[in-house]
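Just one chain is shown here, as structure tokens, and it is the form predicted on its own.
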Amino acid sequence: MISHKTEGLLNVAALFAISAVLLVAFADQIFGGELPCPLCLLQRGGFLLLAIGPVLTVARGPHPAHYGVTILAGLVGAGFAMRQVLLHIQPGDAGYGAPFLGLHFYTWAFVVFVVAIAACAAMLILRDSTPAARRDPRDRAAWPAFGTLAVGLIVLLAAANALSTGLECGLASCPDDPVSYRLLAPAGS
């Protein structure tokens, strides 16, 4: 049985590894710079859909329907990533973008949004289900800090997606393919 202040900082935990995911994507797009395609926007906006359930559990304490919210978000987030692996499944395909750890990022993001899946089940398997009134209210006094700077950091990352996505996509569709940023090209190009 998982306690709530240890489902409190699993949750917490779990928004740090959706902003390492998070972090890593914007890493290759600024540093290595691969532009987001419009699958990869969806993916990265399955992450942050998979942050609601966390964030909720920070902000109001631990409830089922939070690994609920977070479930349907993986499923949402697995389909976006599954429908660009079978876009590049056929031989000698190589792929969008440059692997990463010998996986393309798309593939990873499956991988992460079944892990995530996973994990919400066990979740709802193991916790302590013991009515909120009767919890002891010191077991949420252990992950307020760490939890705000989580939540803070997912909020600057969903700002900086939709800003980094306004500045490729502008106020059009997305490029299947992009190679640069449409609102930051000089005019006539």
The other form holds:
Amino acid sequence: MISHKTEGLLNVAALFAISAVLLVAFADQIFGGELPCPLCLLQRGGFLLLAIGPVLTVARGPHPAHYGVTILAGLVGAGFAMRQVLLHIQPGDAGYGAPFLGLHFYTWAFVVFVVAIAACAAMLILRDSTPAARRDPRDRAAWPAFGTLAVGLIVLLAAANALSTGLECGLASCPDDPVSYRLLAPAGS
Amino acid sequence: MFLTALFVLLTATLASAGFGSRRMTVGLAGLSFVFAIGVYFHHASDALPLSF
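Would you generate the structure of this protein in the form predicted in complex with the partner chain, following the form predicted on its own above?
So here's everything in the complex, that chain up top.
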């Protein structure tokens, strides 16, 4: 049985893990020079959807419904990633972007979304189902500082993605194979 | 443009989930899911290169 204290800490860890995924994607964009395509951006959005459940748990305490939100987000994100996998599944197709540890980012994204769904199912089976009114209030006292940091980081990364996508796409629909930031390009080019 | 709007919406949803009211969070989260799926269908218009 997973205690409320451990459950809270695992949700804080999940937020840091999602932040790490988004930071790796940003590092590849900024230092690797690979601009994200619309489906890549949608998968980043899927990871932010995935973060809603853990943020709710960290800010308001554990509840089974939060895992339901995360499972729905995992299914949506896995659907986005699977489409990009299928777009490049034909023999001879080199895929979009450079591989990372042997797999393309969209394949890793699909794996992470499926793992998140499985982790939520495990949490729903193993968590302590004691109602909120009968929980030990000291359980939450163990993780508020880390929790606030994790929530702040994920909100910051969401805002950074909004800024980056605005620069990349401008006021038009994002191109399928972007090569430059539209809003940073010289006027008339 | 739609993707930028999606990230702005997600930023608001996550900020609300962390620091706002539950009612607003439920509304924003629902809107985020629907909008994300809508943006997906806007961009996923090409047929997949599959044959069985």
